[in-house]
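Next up: a single chain in structure tokens, the form predicted alone.
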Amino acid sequence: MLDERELATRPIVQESVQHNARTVSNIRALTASLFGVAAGTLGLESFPGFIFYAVGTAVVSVLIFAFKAESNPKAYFWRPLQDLWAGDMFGGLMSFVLTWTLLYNLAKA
């Protein structure tokens, strides 16, 4: 938990925290759909498709950590583990499955 001295030297601005969370959510939603397009086009089925999504989401998390959070997620997120690494992983799963099945069926037709 943050103590009083840390809050005095590094105040938390709620608008900035919300903006950062929205940015990560938008990136994850877009990449989940793109991963679905890739998995459907590649013809992945069942477990390999979900592994593809999990690996892709991990890569996106690393890229957000390296480039957007500048390797210091504590400066940009209230709860770095939840907001950066695990946030919206399951929300993006629905977009992934939707585009995955759509493109898979279109590729087979």
The other form holds:
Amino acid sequence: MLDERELATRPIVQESVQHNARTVSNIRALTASLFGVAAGTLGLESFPGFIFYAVGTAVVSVLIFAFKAESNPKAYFWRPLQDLWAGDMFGGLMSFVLTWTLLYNLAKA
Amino acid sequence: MAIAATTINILGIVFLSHAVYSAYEHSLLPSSSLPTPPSSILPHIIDPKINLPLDITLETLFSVFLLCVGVVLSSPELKPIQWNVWAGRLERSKEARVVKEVGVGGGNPYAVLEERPGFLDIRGRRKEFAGWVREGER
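Could you output the structure for the form predicted in complex with the partner chain, given that the previous block was the form predicted alone?
Every component of the complex follows; first up is the chain already shown.
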């Protein structure tokens, strides 16, 4: 109910919301496979690998916040906590695991 | 900005390939399969057990960070989602103000409602439609 009032008084542009979500998820997918490359090259196993992924995703969130959202995520994301910081955190996990295992086998075994 | 982002990306790719190749070469050494000494500060379960030389580790991390910055910088700009900010930017931008046809362009998202043709040549339209129907029957 609160959201509805908020949307009626300050409407948002659906097209921009979609564009932003697509941009962020593209960045996440690309960087997730990069983190897999790094984790596999370093030879991380089990928990350290996933911790590495979490730290890397947080760093990418900060980079988007600083360079793309101009330190003002409210202007570009409807719910910044969900769309920028926490959401999509696990979207790139599968590509991370894919390149992680591949590079681990290439560089280690 | 685009040139800077591309430069960062290329640098990152070069460093990353070098680091991965160095790690591969290091793995061929007989000493690389020795177990690493356990870390003194981290508990056993989150001990990374990296047995690469420090320079390769640092190069990997640095190149991935560089590539992250490059990817973020080279991605398209975000668009403001608040309607007033978005419409204000539309009104101020040069290319959006060009009127392409009636109701489209002009930097006004409501142009299609505000600009309507005053009168319609209804007889002409009717004649046109009748011709179209006759063409279909033939």
